[in-house]
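Have a look below at one chain only, the form predicted alone, in structure tokens format.
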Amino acid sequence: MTNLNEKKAELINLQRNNSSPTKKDLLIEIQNELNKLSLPHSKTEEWRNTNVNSILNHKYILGKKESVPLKYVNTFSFNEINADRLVLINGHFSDEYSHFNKTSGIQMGSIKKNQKSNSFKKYYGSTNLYKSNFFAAYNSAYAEDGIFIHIPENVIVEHPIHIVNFIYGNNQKTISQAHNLIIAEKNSHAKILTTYHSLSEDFTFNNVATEIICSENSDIEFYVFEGEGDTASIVNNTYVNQLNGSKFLSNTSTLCGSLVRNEIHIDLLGEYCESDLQGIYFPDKEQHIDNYVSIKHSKPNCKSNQLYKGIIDNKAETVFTGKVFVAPDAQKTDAAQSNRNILLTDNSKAHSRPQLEIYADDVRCSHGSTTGQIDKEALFYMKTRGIPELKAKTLLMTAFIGDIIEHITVKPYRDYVNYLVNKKLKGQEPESLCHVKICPACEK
């Protein structure tokens, strides 16, 4: 059994010499918060179905600045689109592999190199992300670098911005931490992809934090792809502040991971905001995937939607917690949440906890959850029409998650996810897309 106090001290001591971009007065506040927070355990309500011992039972080294072969970067970069590309390797920004257009006043690049900008000083830490859990505070205190994106007023970014995250331990157990800050000013619009890939055969831990500011009437689409494999774990904390009339779409595709915890918090701070949060996940073997989603309706006339679907195989386990909080002043709130799961074996498990906390009386809120096996009647019907059982199952599972994939508006990325998902549902390996022979995501 892991001693949580000893492990907490070990993790903090590991990072003592890191030069965080956090300004000094805020850093002191974050470190004080970190001292008060404990590592999650079985009695931590928000983590009660997720045991983090699989992360903690390793002795890590800090991720170093590394260089990886260019072909690996290109493999995961969707070269067919004219995307701005920002590359992080072990949480360190790579000038060598990053390229982006410096037009329309858009600022992009290393968060460390942009820490003197006015927008950084104004917004970094403004979401209070560090107060939520140990891993968010740990990242906020000690992340050495990350991605900074500032989109000025009235700017529509024509091409997607792609953040490519590699973790490479070079045969050592490695921890990586990146802290990202994305600011969309008034009337701006952008599509941002952030993808996570492991190039390590040994165990790695990626602890990520992202703050997103959606100013008045801005529109942000935020896509996340996680495919780091059986020997990699990731805790991914995302916090979003939305102001009047802003729109935020999040779409997360998790194909694999030893332990994956995606935590996303939305605070609707203005009227007429819209949030649409979607996710699909496909764990197998003994993988564990946890999606924790929280939306706070602080103002009236806002709309939110949560839709997460999973297909769970072998002895894998998933957790979904969806929370909607409606403040007393948040009249005319329209909030919906749904979690649906298919269990492919008797040993697979899905925990689902949709929750509503409502203090206003003029609202429309709904929640629901279903977990079961493939529809036997539909399967029988397809077999009677001459469709082989394996193909029929694949068609039913593809239809089950198809509506979420279709919401991806970046076509090359949608095609990429579609291809990998179809290969996974058919039990095949996506070898023609991935030439990284040591990539754990491709191992059977």
Second form
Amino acid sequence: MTNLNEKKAELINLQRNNSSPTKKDLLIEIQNELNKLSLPHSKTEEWRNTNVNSILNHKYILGKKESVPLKYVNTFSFNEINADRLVLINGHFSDEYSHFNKTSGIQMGSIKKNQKSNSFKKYYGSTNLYKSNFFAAYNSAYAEDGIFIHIPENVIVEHPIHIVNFIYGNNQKTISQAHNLIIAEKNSHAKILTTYHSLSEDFTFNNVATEIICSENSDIEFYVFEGEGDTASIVNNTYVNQLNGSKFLSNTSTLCGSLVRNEIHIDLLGEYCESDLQGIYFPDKEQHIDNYVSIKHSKPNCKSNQLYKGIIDNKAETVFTGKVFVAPDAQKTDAAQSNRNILLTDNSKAHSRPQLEIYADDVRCSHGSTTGQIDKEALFYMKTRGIPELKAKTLLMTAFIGDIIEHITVKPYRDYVNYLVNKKLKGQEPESLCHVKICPACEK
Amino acid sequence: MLKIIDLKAEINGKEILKGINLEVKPGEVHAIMGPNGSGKSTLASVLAGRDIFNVTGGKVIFKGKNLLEMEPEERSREGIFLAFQYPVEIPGVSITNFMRAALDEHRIHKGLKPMDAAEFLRYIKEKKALVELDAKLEGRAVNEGFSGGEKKKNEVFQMAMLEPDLAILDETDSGLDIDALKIVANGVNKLKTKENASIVITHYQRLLDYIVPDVVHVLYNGKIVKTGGKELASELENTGYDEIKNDADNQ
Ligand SMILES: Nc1ncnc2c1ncn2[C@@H]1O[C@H](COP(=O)(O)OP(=O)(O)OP(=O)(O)O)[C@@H](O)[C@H]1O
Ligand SMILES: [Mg+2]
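Target state, the form predicted in complex with its partner chain; input state, the form predicted alone:
Expanding to the full complex; the earlier chain stays at the top.
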């Protein structure tokens, strides 16, 4: 444990004090919580199958406000969708590369610039993310910047909002933190796309926290694309509060990375909410990809759905934990959960852990989990029609995760994910389309 | 076209095919009958290239080539088609995409360009009409949630799409209602030319009333124990397999 305490102290010492945009009294509360929390270790239940040592075993410097060549920003943008683009480099907002305000009335930009706004003060930390989650607390206490989006009542945002995240070590092992706050007021609707890319060979750790407030009857689509390189790890915490009649969709695609830990916590605080949480993961080296999904049904008449699918190749390992908590008075809850994995090699591994805690009696809860090899009977059948093995496998696997990709309503983004998945299925590196290695010497 | 010489095959050390001899010439229809478990589907699977069966002896020559050396997909492109006794579900892959992929491979093999989208749609429509495949099935995944009869129709539809030289129909009649049986048999007959051939595995005379065989074989315990003309099928319908079994067992 001393080792862990030392590590924790080291992480905290890295950070600058007093540079968080959080109000003083809240900051003190967050720091108090952080003091009580330990780094996850082998006995931490929520981290049972994920060892954070691969992240902790490095000495980092704090991510600087680096500048990266515009061409990379463009590579990872979707020009066709005419999106509002918000760029974070090492967690710092880039004024240079961000361009936004295509839809009037929306307030967006860096949290630093919006820290005086009432909604920032009202909602920062309001999802309680800093309680009982070390990385989220660490982020809440020390993240200096991030993205702030406020969508006023009745506003339908036509263009997707694209948050582009770069981590760039510039020859040093780098830790980066961003704290995002997204507030959807009553009856508003928006599609938010967040993509993660790494730009260096050095070991990097991105510790992200996003809070999303879905007010009454709002409808938010939240897409996450993780395409960081082999030396980039990410802990990505998303906390969502849903009020009456709100709809929230999250759709996550994890294609690369070193250690990836995604946590989504949904707090259904109102009635008649819908929550649809989907994800695909497709590691093909020695990656470790962990998706932790937790839904708390506190009120009656809500519907939630979890659907995660993985294709696991080579020596990669994945974890899916799906938690569903149904409070005693959350009657008429409809909660479904499904996790399916295809293992492509004997050395690949998938852990699947459904955790249902149901305290109401009039509910519909289902869960299912399958992990297996690619269906040999189906492969043979396809081959007898003249389709070669590789093509047959590609068709089967494309179909397997395709239904999740199909849920993406932003077409250029959906095409991008499809394109990369197909490339990977053919055994090709998606490389330069997910992450690149900048060579500073060559750039000059 | 097809010459099977003393073919032996086993699974998990258990011999299933115990020396099969069979020759099929272009334009011929052969029927294979025989009691349950005698090895009919195994023979069909071995010809299609199923690798769970271990060929321990014999030879199979197809259009002058050594069939047993080819991968299943090569056999298909060379002109072998197996209509499965139990068609397999291909979750998430639509019939259209599936057939597109298959047909492209066949055309490339023949040195033809893949069809363009319009051409393909016309072609698929024409072939669907042949077996009266329900339009509703088009967008659905291959065999997923299909009824028994729909699966069988889908097999013959695929056969029509790929126009094989040798079609092996493994109990394609079972599970079909009377009308569907006529439609499917009709489809098979329409696809018949002087150059192609088929092997029809069945338990029932009924199918052979529509698809009239030139030769009927009885497979029992891994061997062809009797061969005759189309009248053999109706004989068996009346007498059953007892006599044949007894004769074979006493040898
Ligand atoms: N995968 C397998 N593993 C073990 N035994 C098998 C396998 N497939 C077939 N067999 C055995 O081989 C023998 C022949 O089976 P096959 O399916 O070829 O019979 P069939 O003549 O087609 O019967 P039916 O008329 O019932 O379709 C049976 O005893 C069967 O149990
Ligand atoms: Mg059979």
